[in-house]
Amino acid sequence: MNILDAGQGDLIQPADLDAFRKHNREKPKAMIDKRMTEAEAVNRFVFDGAYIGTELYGTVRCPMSLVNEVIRQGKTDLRMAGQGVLETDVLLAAHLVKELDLTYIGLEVYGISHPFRREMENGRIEKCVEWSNAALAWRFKATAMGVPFLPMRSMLGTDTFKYSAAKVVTDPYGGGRVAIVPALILDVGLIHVHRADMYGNAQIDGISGFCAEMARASRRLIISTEKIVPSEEIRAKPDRTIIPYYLVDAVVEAPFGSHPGEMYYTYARDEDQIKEWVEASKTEQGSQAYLNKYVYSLEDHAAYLDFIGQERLEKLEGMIAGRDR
């Protein structure tokens, strides 16, 4: 293949197609029960020096309760596809990331990400690799359709490719300018979903993101869901389970595990501990007072929602219904 240029950023994950197909192949697939509770998922699938993937975007469906999880355990040295905003925020104020593949950062209408800026300043981010997007996205796709790179227009002329790890390639077939972006390999995807049943049939509300790609780029998925129902409640719409089982190796319970962060036709976003989350993660300081706040303080998901209180919760629902209606 010809190349014709190469953007100067380092592939922080080779991706093993092979190795990873043969670990795919050798997954149980027997339906068995993989309810867990957050510590015990985040502690036997999560290690330091993983590579890790959150999805989605923004505040929508972050998996806040996992997130939580991996701070309190203190996994360190994590390498990261820094797509998220909220989970991948809290993360890096937490000291926990060494390498990120970075889309954006940033908590949106508030402006940039502090602790990304202050851990890229300090240097305790030693490798940061630029995508857009749908370049990430296309690297989940490649994986999951077995491909070692997929084609995109994406990126072409513009300085993310440059510090990006893409390649820009001759068509073999018309002869034009294509970049390709190579497969992307997750050593633990942690995705939150509207519900799953015990084996972790996960079925999503509204938007879908990249969840489909990236389940079946994870090595090892853990999904958080709203609530776990029967599995005749899953299979009585068998088109809206977008991960089926046999990709899952974890199924954690989690009402509201994306507060605050918002849940599509479920609750809204806790716009006051964002912004309270904007204002803290200013400074070092404030950073580490709002995770002992609302993080290393607490001892589960549980005892953050008796913290968080059932009347503000119910006000995130009530902003919904009032919607609907």
Given for the second form:
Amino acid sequence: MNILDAGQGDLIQPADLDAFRKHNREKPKAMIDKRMTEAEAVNRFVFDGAYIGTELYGTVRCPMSLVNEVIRQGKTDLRMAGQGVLETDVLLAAHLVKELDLTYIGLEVYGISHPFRREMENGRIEKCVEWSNAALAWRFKATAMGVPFLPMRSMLGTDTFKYSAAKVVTDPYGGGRVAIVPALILDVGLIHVHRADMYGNAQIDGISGFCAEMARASRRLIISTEKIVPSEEIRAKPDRTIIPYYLVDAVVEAPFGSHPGEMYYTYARDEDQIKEWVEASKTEQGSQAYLNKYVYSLEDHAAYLDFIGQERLEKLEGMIAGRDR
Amino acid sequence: MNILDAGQGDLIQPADLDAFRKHNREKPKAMIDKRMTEAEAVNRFVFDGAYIGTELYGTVRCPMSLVNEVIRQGKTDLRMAGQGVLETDVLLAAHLVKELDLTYIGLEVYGISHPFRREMENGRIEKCVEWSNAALAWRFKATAMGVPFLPMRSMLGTDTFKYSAAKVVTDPYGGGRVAIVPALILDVGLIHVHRADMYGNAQIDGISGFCAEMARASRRLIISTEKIVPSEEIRAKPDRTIIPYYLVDAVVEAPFGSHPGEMYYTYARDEDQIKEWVEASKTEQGSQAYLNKYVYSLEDHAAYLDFIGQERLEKLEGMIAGRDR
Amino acid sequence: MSEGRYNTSELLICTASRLMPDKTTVFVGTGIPMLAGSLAQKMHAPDLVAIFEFGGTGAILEELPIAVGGQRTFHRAVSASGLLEIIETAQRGFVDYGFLGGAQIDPYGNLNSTVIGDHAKPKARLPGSGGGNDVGSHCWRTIAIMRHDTRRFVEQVDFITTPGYLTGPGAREAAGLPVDTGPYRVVTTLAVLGYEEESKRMMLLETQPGVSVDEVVENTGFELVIPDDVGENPPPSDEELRILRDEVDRNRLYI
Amino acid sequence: MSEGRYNTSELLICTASRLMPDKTTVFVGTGIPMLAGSLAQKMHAPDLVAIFEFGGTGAILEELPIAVGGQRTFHRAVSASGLLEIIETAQRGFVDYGFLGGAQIDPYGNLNSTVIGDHAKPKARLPGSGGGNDVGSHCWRTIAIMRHDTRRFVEQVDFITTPGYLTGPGAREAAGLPVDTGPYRVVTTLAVLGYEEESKRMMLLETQPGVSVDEVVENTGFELVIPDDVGENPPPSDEELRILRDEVDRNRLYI
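Could you drop in the structure for the form predicted in complex with a further copy of the same chain? We only have the form predicted alone so far.
Now the complete complex, all chains and molecules, led by this one.
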């Protein structure tokens, strides 16, 4: 099992699994009330220079109310595991990101991310290490499993490998070449869910992306939830719990927390506002104007929702309510 | 990532992942009706010398109707991934098992398995390679992931390691010692579920043991199900599908398919019959008498259920019906 | 091109759709592949199994998904799981076709969606691999969809984001990638291309309607294998266009 | 022993129960640990988080589970998952206590539940590791529950199924096992034992009610560390016995 090749990318967040075990041991195992506002959660757990991660798929289930608060509090020099659309975009536009483990930052059908491009091309992002989507998710999975690395057959033979911190080793059983990726431990994870109880037991309906893995790879985990439900509702369907309470440090109630993104089974995405961002983000000035309008000038998520307006939110609900479920 | 140590146990089912990929490629991707009887499924997919696996937890959700049919058809020289109670016990009592990747064969609170002990002590089992529960499940998981091995921190420093086919390597990132286990591909997997459609889309409520991993590690997969439901019922809750149809080769409708074991949310275990087995299995003669009574002399699962009797089955349902769900 | 009867997007969608055989598993990404998958289900492939990266498997594509993780990607699906379940399903050989895009493609089908210029000092920074590398590594056959010009069809891509045949025959296997996988087709605004068996180099198969072989050659920045008989891809049929416009994308989000 | 007021099983259950602190996570196996966990929830540890190997986490143990995968192991649980989720949760450090049994234990707490005699030619074949090795590898503190005699407490176990301190101080870490983990207590029919910090050898902490230190020594097949002051474990209280008999195991499945 010799090391045959190694990517030249930096390992910008080396994992210490025994230290992580110790940290996890010290997390409270009692059911304690973890409800707090976005402001408290971000203030307590996100710090300048933190390595953070957001879990979502494109514009779906993005933790926007949390990310907006990170911007409001101006947490800077962030390092990020980047698989994002809206939420990574606004953090980049606010100039808060310094290093990236990147898989994809773009706007899906709307094309490239201009803030990402600007931050990369002007050198404000100091390190950008490349990965595939699955490679990054397997890095979370390694941590979730409590092991230092996982093997995979992605990234072999490519520049994605060359600019990563993956390695190629000999399979000790079959003798072939196999890639391995190192465990990745986030300082803080931000995840938006359909429902959670006050202790942090959280459930998601439908597809779950890489939520299970990222939640388990986070030293601190902030959950925002469309609604906080009684614990009995969780306990009635324990097979739907994707994040058990002991992983969680903060539970933030954030209805429409993914807006202008969507939350399946709940509300559709706000195409007009997304298009507004696509246009605004093309320039530095436009981006700042958007952030002023939707983030800096609104003191919290409640103010944000007031600004968007009930009528518009209900329309988004109406576009999806009850469908499929 | 040098190999520091290697267990001396045989790798009794070496994995060829590229051959497995080819096999999976050839499995039909169309929705085709896979309903058949236990007799047809076992006849078509289980062969003498096959490496098989059963998925269950103790006496819970055991694929007994399938295993009884394997005994009826006298499929011999079986090799097995052994984590079992009732179903492994009866296969051993019928002298059908030749090699074992073993983690646990016993009767939980009722103590050791006498058939296992007899088959081991008289040498009928030719190879018995040791693993922990998680190690064996990680072996399935490696196959499910499509990778040749997985790292773990179980089994280190013990004779369980020494008599396994695991290895110890240097972690290429942190430099520490970590164990690895090889992928394990079953020739045939036998799994009992709550519901499935005729194509094999299968759902389990509550805990799921190592079902997801084993299903994905099986070249051929026979599902028995408490009931066959319309596909629309599956599609209404796709997030409950633990086994998608394309993994499945046979769907067998088997109400009370786990009897005398239990099926949570559905029926309790039949304590009297389990105790009957515990007593009977203490001797070779007793075991054969039990097999005659409950397996050889009953032509199929319907005859088995008739023999057990509706009243008794309803009583088992009554002990659990509606509880929790 | 039959001026006005269909636009470029419609041509690409209809062409890609025909490359999705019934009763196969297809890894579907954002944009054109989604429309093509939906069109295929409504045309010739009712049992096409659409697989979406974030967990949707076997959805009925009644309404057009916009985002790769949106609700429509698991509408009446047989399974709604997560990203690793999907990629691991591909890694163990269950996914027949994968559709890809990119800013550059080379003669061996290697794709670049990461950077133009140097990685450290990019001329233009692109989104990165996303699931592209995973799809290109594990699906049995990958199909690239591209606009066709010399900026995109280049002798050497600036960055191999997603593996094609790498440096040629045997290179994928030597790198450790699963055997028998690799690029299968390239669907472009000018042509449908494949790969020559022995050399693994890109080969012209069909021109798009009204396009000449010379036009394809002129717009390709490397030497194409040109077989003796190059066919013409039939234009979108009336039926295809009707279903595409009236059913697949009736709200005209893309076309 | 207060003849007749309680039996041996009840003594072991009550003793084990007291070793389950409130607001901790406890990996619970079949038999005595289940009864002890249920008793603990009803006595001093209402917020005890019971974790069962096949996926149940945080169940309310109103009714006694029989099988480790039975419905009662996830009755009103916060999560019902699967085997790997549970062991991986332990592997990354979330499980405080694990309860174990075995046919043999040695001075370093190594446990044998695989074979008596030679592995190839067993005198007696036992069930094997099951989850034992995983629990003993990953939980922060493991507690063994044993009947106490010289056949079971031996200088060297025939087979190390589940790691204790292996060959002594530093051996677990040298083997690659997670740091700061290892055996914590042994609950027996005669005593409660721990481990000496420096030597990692088994040490007598308390005798069971009415049992002398000599009796413990005589029934142990290796040299025990005997500190100057050995306490006596209080007998099961009336309250413990009442709850155990009337609530925990009211159908007398075990006791």
